[in-house]
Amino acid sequence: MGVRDIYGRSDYAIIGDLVEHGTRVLDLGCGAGELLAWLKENKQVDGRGVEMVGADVQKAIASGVSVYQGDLEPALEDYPDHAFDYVILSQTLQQTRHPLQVLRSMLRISKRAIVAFPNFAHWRVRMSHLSSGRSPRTELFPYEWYDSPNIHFLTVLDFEHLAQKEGWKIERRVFLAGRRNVTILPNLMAEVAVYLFSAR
């Protein structure tokens, strides 16, 4: 059985598969630690995961994950240089204060990074803000502008720009529209997007 069939998470499939066996795996905001559970069970990897919620962290440990509770930007600068194979962030990069850091931050404790991220330049997206005039929400962003965890918004065409001007080397590009994979136009098309990435 999948990882998609167990949690529902299109973007988890995707991780899944990208993820070697028997590597060395840090789960950044990893919530009761799912994907986790699931890489060590399907794919034997050496986990860890970073988590906040006190509640989800105990999930975690209890289904058998090694999670530490804290905020996962100073977390990042406890690890050492290159003490990972693969660093994950999943829905996340856009509720970090300093996402740039954390990307970096990603790149030097890891070999390569894989970062999922929900695209603010989606259809529907575009469509609820043009024709409401007002902050959009939508399935992916659901919260009033209010009380929204999200605080940093973007889209497809923002992270290959970042990446280029960083050097980074995207090793993969996965972009999906529910569990359908988008071919054409991910930056109008795609609600979620996947990258693996490493620096040059």
The other form holds:
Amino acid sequence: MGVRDIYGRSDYAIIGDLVEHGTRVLDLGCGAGELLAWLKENKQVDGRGVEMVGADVQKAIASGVSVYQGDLEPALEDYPDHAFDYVILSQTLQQTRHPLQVLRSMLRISKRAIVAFPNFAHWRVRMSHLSSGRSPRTELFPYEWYDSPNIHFLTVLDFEHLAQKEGWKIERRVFLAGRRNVTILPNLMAEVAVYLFSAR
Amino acid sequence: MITQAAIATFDSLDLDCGVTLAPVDVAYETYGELNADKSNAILIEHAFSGNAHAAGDDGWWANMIGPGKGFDTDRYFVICSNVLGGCRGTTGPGSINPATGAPWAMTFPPITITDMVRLQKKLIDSFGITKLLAVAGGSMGGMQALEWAVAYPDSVRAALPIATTSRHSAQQIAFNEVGRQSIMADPDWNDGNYYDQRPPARGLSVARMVGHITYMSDESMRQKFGRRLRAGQNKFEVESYLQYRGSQFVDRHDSQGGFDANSYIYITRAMDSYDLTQRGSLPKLFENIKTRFLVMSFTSDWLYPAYQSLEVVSALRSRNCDVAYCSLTSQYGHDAFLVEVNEQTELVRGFLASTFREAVK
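Mind giving me the form predicted together with its partner chain, seeing as the form predicted on its own was just shown?
Whole complex next, starting from this chain.
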């Protein structure tokens, strides 16, 4: 049974595959620590998490995962250089205040970074925007503009562009639509993009 | 629950001030059973006015320690000892100075949190335990838990400092000083020489009243007392409560009797003088620490505010130590660590279980 079957979040399944056995992993915005608990159990990683929501932090600690309750952006600053093999940021990049700083910090404290984000250029998002003339609302972006936690909207192309500009080495890209892998036209077809990348 | 209460006597203890105390008694209790490889021992550290009686009937942390509880005595061997300088069986200012045959009183040497922990190390060694599974405590107990991890990093697998600090702030020192001055202003204190006469009950009870105010929060006091008057008396409920707490502290109706005023002075001074950062910055002190940490603070605790816990946590994270931190929502102020049982139970149970799994690997 994979992570996907356990938790139903397709990016978890992919991330579970990307992380190597016995490594040091930091999960930013780790929720109740499900992914870390799975990685600990199945890949024997040394896992840590950062999470804002107290109830989630408590669940994570109660399940044996070491989680720090705090804001992830300032939290990143405390870690020493190269402290981890992987830093994971799943479905949270679009909610951070300074995404570029976050990504750079991730590569400072870790050899590799794994980022999963909802693709704002997915055709449904484009359709919603075009047909309604309002801020797009889809399953991936379900919020009204005024109560959305998402404050930075990015697409597959945007990330590729940034990686090139920053000189990051993209080691793996995985594009998902539901539980299916997307192999063509990812910027149009992918609902979620997962990148494994490192500083060059 | 298998329970033992005893007093251990050690030949001597070297103190930070240069004096050697000889001999030294330590009152302690244990709950549960030490396993064959001695890997399941947990040391519980009591707070300022606590004692070795942590669990069982009337135990000060009975809701957290016992069969099936957060510190599960079906799985772990729990030890709690009265601190050095205390008045509940461990050597303190009320003990007899062997050189004079009279109570030490204020001639007792000044003690520190480090001294308290050094004495506990002797006790743990006497059990043949080389590595504690965990050291846990709130408030002054948390200071000792921190001290254990720094002083004996190889002897502590996990530390649980709760609602605590690596050094007292001016505000914390200030409240303690009010307590000390209150005792010393009582003519019955008599420069600490009251052991064969009336003790400074009024001064000590006022000191305790101040203490209790700092342990609560504005909200918990509003809810508990508001402006309600005591029925039939021209007195606020809160006045009556504090007076009750004060007099109970001085004249407890159980077998232990009142708290010793000189112990109050010595122990609060030990807390105030404690400053881990005197030995180097916290990140420097935590450089080679392998101990896991679970640090907890409480939202309404203004005596040991969250920022003090976060100073420790931040330093641990800067060393990439294994640390979990949680700020628990509570209205009970500093008392929360004794009151908020349900959430702490879940956290402690999970944290200890994962630590123990690693330990037996």
